[in-house]
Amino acid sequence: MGVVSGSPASVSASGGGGGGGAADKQAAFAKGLEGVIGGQTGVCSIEQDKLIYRGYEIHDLAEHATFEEVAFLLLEGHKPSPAELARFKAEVVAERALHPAATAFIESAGGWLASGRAVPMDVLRTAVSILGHTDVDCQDNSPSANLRKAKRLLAKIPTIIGHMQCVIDGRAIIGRELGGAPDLDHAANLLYLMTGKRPSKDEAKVMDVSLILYAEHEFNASTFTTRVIAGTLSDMHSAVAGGIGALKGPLHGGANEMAMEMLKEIVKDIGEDGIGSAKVDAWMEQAFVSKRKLMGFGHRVYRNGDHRAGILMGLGKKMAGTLTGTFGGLPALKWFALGEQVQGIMLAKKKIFPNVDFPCGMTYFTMRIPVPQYTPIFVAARITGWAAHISEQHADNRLIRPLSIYTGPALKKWNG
């Protein structure tokens, strides 16, 4: 392979791979692959005025579908009939329980979680890897095997989250034998596994819709990671473990946790009486001056706002209006009042809209879900999209291998 010598920012020329010359690479370069078409998919389409899962728009799904129906749509490829949905739900419920090896690992992770050397996303990642060892289909990448593995992961990830929260709280594990309550739907069972209490109808509905909103989002960082891994013909569990690693980052899935931590910090700094006052404006102005990154705002693709944010903000605020007591020292609606003020300032001063992670933080917080579990719950939804993309990649594969622009030293002699 030749090297164009000269400045430290010299560029690799093409070799046997047919990658094109230095000028061609510079012309095609887009940092972070922004605007680059990375492949084709029949799973999801993101447009400025709509988000579509296999032909169905997200507002339509959030209003009229359940998460189980959306999971079926993504994994099996079409809207289920009543009989198909009943069969699918029964299959998933039957797979909820964890292999004892996975449960034993979760129980052993309490010390790491308590010490801060591990966070829930780390434990979830490792538990998924262990499930790969216990899955009879793990090394089989055929469409039928991938579908079976996808249903098992869909069923078991909420159980991992629930068992982990029990360990964190020092409580006996709930649903060890059955993975929860077989009569509860997917979203309600997730909440039950975490708390031991059957959720209210409103709580179950809000969680169900949040899972729909998080289920799929085209070639985002974690989904693209799963496709890159699947493109090597690696297995689904490996690809999902990689997706969890990508989703953990605060610039991706971890943004919902960071958004809530930001709101808590504002309240700590200005006090409850400061909500609705100029103190919030002053706090935000200081954040702008210090160039602080405010999580839960902006999106690489959407320019006029994230379609999902308004749906979840509306549902979360409506539920908050029915809640009594305090949440982190404030009534539930106070958090949403603060959130609306912050997003109003961001829009007025920076012309930046909230993304779905911003209302997610407030919504989950007023459901008393511990902040470190927000991103694992994201995984409980996104596993459907990931699995659909992994299966799609395996079915029509080409190794994903982009080129790069070399910015290292110019060519030199080792013994020169």
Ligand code: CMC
The other form holds:
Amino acid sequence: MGVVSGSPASVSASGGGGGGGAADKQAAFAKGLEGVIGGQTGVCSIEQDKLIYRGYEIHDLAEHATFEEVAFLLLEGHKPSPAELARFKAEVVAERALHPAATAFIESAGGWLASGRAVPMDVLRTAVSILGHTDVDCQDNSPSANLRKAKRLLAKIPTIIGHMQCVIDGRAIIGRELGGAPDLDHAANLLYLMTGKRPSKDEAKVMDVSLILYAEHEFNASTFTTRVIAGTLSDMHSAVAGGIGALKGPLHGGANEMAMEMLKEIVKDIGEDGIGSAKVDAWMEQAFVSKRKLMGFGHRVYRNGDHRAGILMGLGKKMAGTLTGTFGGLPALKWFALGEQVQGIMLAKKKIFPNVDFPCGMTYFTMRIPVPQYTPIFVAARITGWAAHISEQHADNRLIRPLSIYTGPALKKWNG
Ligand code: CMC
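Got the form predicted alone; could you also share the form predicted together with the ligand?
Next comes the full complex, and the chain you just saw is listed first.
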């Protein structure tokens, strides 16, 4: 991290060269805020050897908890008792249905989705904004109102995704009245809303664990965005809409879609028979030469790999081993064989590890989930982390307002 002395000419907080104030201070500068501590949180800790949600380690949660339990942990602050969990689940199920205005918007978005002018993340962002208008608590930032809004968003985001998929597929909307099937758990209901079919136990379990893995990740770009918005004392729906915008980008949540698109591109270029052969090495070498960023690899914080990636890779591959038929023309396990080969080359040649988005791509693909819905599903999980951070920001707020270094023209006279 470089340290820039705060001369008036180099630090723009003074208004591009005038006055003192903040410009007299020493300001630490790191491009992309790398290594900068942006705040304090009791929600999550990312450490090189573990990832912790409110005191619980991610492998422990993935193995022993359900997504609803983790959502409760993040939103309400502690592990739920059986009675608390039952109450929480009932509250969330009761909030699943969308206001007709939101459903009408989703139905009206079919043309934009079909033309490609809008992708599902855009429609989800707008639908969340509309939900703000229909929420009686929208303008109330108190802890109790924030918790009520968080549960409603948690409940309704899968319904938005499901309704949108029905519109994309030209099918009748599933679960318009109830937001799905009330007897199904959160992850299973999400799949049901998208397909109209009750998922198998394995599919529901893998989706549930993927939601746990995606639920929270400290001061990542989208969570930081939500905190910046909440820090102005703006409301939860505004912050979540901003978070969705930040998550959409391929350097962040959008990477799960791009990771799968990259694997499809490799197969298109080298053919099915090329999997496992030196053709993959050659494809990767070409990518390295052209300085291409390989999606689903690398991380700003983790130096020795993303704790979540191995969990999802193991689960996804295990389920793939039970699947028959083909997926995008290949047996399910072939995608994982290719993924493992790509991972191995990336590690050997670049020492760069996969992040959670890499196995997510293959896992969701072999669950026959349409690729453009991978990042919206990420939202269905991360809403819990975002809401926890927004509430935490509101509860102990200070405006988030960093400085910048001015790189524009030197001072000159308008009439000179
Ligand atoms: N493919 C190829 N090279 C890479 C990659 C990659 N995925 N990631 C990092 N590098 C190289 C990069 O080219 C650079 O090399 P050099 O120093 O020779 O120029 C070096 O590693 C440092 O990369 P960086 O982009 O400066 O590192 P960063 O900390 O700014 O970026 C990152 C982190 C996640 C944006 C980046 O690794 C990346 O673009 N990855 C691909 C997108 C992706 O998978 N994003 C998901 C992130 S984690 C989960 C989530 O948020 O959804």
